[in-house]
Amino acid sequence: MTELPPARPTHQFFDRQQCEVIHLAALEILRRTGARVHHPEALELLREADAIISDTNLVQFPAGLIEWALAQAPSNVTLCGRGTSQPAIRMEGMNVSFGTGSDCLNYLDPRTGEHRLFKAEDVVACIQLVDSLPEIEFCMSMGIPSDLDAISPYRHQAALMMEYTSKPVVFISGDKADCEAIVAMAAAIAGGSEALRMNPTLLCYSQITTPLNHGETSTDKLLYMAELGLPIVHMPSPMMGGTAPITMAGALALGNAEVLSGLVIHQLKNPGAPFVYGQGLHHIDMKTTISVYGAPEFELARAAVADLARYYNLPHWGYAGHTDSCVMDEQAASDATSSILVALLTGQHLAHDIGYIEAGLTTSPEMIVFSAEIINRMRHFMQGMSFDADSLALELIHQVGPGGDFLKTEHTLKNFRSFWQPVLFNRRRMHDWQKKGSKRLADQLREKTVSLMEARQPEPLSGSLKDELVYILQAAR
């Protein structure tokens, strides 16, 4: 009997011809309409590359320039954990790594149920929670502390992440000066700038202004990360019906044009520098004017972006574990589950926003822990089914024969642990469940979250490295 490779679930939204339609539409936008570039150095790089510049900063991009940039950018990016050269995340193939979101104003306290502004101690507790969950593979800041120096909150957030987790960090920055300080801290921990470049522990998250505007501040960050050869995701967030056409194809083509024009600038600065493709394509709910996270259109957009990134052979940025609900409830559970499954099926390399509720205004630690359970469950689903001799078990079936049972066989003993076992979900019958306290999932989830937050003690930085971070933060002031 011919032995087949394992069958694993996958999903492809666009075929190559459909990706080509969006690609050609983006080329037409950049050739005919162009984009505003509000940055002198970027304009000079584009001028030297024979882009057409008019009206001071309106740039029209020849198709050949875009094709050149796509050929320069690396097809995979690796991120390492703190203090090691071993890859923690490989952005290639259908690998999916999950991480939290950034910069929420509000915090839903799992201990009290209180909805309030973030404090620095909350950010630390959330980072420690991420560090304790193997299913969450990279860390974003999750909240803006209301009780820290408002002049440089991004630097403080980054310092807290570097101190309280050994996982790769995705950081936000207000400007190039923030980037410089954050990279300096990471380089100090890594053992120098060259060690950080060879074993990057961080990735910069930056945004383009839709429609078709490359602002001076965001382009500053783009050029800085390119110069250092450190990875960046430099992405637009087209809002269907607001800053982009209401139709998905039109918004996707617009966002694609914005990403490709950013890639050109990035690669002109340093050909071969690592660049992650991303689009935060959303739509406005016209009843509430809120940017929607929990919607089939949002998941379709994620699938489309993943297919476009694969078409370009670029690492890509995704979303998962988020909801429009204001609390960790049934709606949040439904949104988290569907988004995590879509991320795995479509192979989104970095799926962020785990723990976002209230459409990204609030972080819920309970949502993070729930999402970890779902990630674990869905990764088992993604393992699929094997067809090797041991899996088909024909000889065993013959030995047991009609009317027999398989409970006590060596084959069962060897393989039964491969089935998924939940941490939070109940599998008891009513009587046993009642004997254990009749706890609903919400009760279990709250207890698990609080216990993890209180128990985790991540590997500390040395005293000298802590002093170095403090010095860099003070110098940056």
Given for the second form:
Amino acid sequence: MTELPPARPTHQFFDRQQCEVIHLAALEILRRTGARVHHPEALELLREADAIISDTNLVQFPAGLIEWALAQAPSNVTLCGRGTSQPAIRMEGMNVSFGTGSDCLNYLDPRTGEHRLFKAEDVVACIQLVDSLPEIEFCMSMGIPSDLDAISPYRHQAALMMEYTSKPVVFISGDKADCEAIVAMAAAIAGGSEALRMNPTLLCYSQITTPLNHGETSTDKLLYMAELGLPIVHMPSPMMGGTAPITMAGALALGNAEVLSGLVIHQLKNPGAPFVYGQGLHHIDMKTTISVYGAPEFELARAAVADLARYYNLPHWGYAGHTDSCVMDEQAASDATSSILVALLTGQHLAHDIGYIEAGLTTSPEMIVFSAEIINRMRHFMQGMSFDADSLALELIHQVGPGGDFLKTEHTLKNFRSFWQPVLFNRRRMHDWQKKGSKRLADQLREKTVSLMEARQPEPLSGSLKDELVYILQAAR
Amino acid sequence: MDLKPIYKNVIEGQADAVESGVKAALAAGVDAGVILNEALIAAMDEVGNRFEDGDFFVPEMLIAARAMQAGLALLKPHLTAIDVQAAGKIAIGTVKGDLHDIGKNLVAMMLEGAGFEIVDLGVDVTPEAFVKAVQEGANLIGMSALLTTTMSNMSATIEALKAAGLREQVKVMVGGAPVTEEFARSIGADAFAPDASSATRVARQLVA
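Having seen the form predicted on its own, please provide the structure of the form predicted in complex with the partner chain.
Let us now look at the entire complex, which starts with that chain.
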């Protein structure tokens, strides 16, 4: 009998031709409409590369320049955990890694149910939670501590992440000086900047302002990370109906033009520097004016961006485990489930925002723990099904024969563990479930989250490295 | 002699090690009833607890039961009547019209592991066959049904026991996916058990 490779669920939204339409549309936007670049050095690099600059800073891009930049950028980026050259995250093919979101003002405390401002100790507790969950593979800060340095909270957040998790870190920065301090800390831990460049433990996240505006501060960060050869996701968040056309094709084309113009600046500074493609394409809700996370359009946009990035052969940025609900409820659970499945099916390399509720204003540790359970479940789904001889089990079927049972066979004993076992989800029947306290999912989730947050002792950073982080934080003031 | 290794090997489902452990214990002059109760049955109690707590899965419970039975087979010639009668004799089967026996087999294995003598009547068991088993000395009967269409035959068996004048001398327990505590009460059964490990606990309470 022929042995086939395993079958796996797959998903493709755009074919080549559809990607090409969005590509050519972006080329036309950049040639005809152009983009504003509010940065002298970037303008100089563009002028030297034969871009047309008018009205001080309006740049029109020749198509060849954009396609040159696409050909320079590396096709994959890997991120390492602290103290190892072994990649923790390989941004390639259909690989998906999940991580938290950044910078929420509010914290939903699982112990008390209280919705309040983030404190530094909450950020630490959340980072430790991320460190303890194998399903969460990279860390973003989750909250801005209201009780820490209000002027430069970002480098403090980054220091906390480097101290309390050994997982790769995605950082936010207020300006280039923040980037410098954060990179210096990571380099100190990695054992020098060369080691950090070869085995990067961090990724910089920065924003392009839609429509078609490259701000001075964000372009500063872009050029700095390019120069160091450290990875950056430099991306717009086009808001359909607000900062972008309300139709998805137009918004996607606009966002694509913004990313590609950023890529040109980046590659002109240092050809071959690692660049992560991202577009936070979403829409404005015309009832409440929020930027919506829990919507079929949001998920379609994710599929579109992933296929487009794959068309360009670039590593890319994604979204999962977020909701517009204000609490960890049925809506949040439903949003987490569908977004995580979409992330896996569409192969979003770095799916971030795990734990976001209230459309990104609040982080909920319970949402993180719930999402971890769903990630685990959906990864089992994605494994698909094997077709080898042991899986077909014809000999076994013959031996057991009509009327027998498979429960007692070695084959069952050997293989039953490959089935998914939930931690939070109930499988007891009513009688038994009542006997065990009639706990709803929300009760189980709260207990599990609190016990994880109380149990975790992180591996501490060595004393001298900790001193070095403190020194860098103080010197950077 | 230390019976702990036998206990541990039953829990881990190591049938060969259980056999050699039991042989060594018998050779060393340990009483067969002591080996049965303190190693084999105690181990199966622990297996049942782990299963109810969600730490053990069905296949693990089954290999443990198989290891227990391997040890029990060696002990049987040495056991006194008192050792065997201690727990009780249970006749078990799926009710008339129902051929689904995986659950019933599991329950039988666990009950045997708990020290009961099992008379397995098989599948599609008529009320008359249950009555006959009670006449032959069973002090507890266990009936299982998977189908809602066959559940009613449980009450037919209980009626048949009454008609034969045997209802007072036997305990009746029922189980199976559609069976509930309320249903068990409504047909006049003595107890209901939702799964194999609770069946053991329930059976012990009934014959205590």
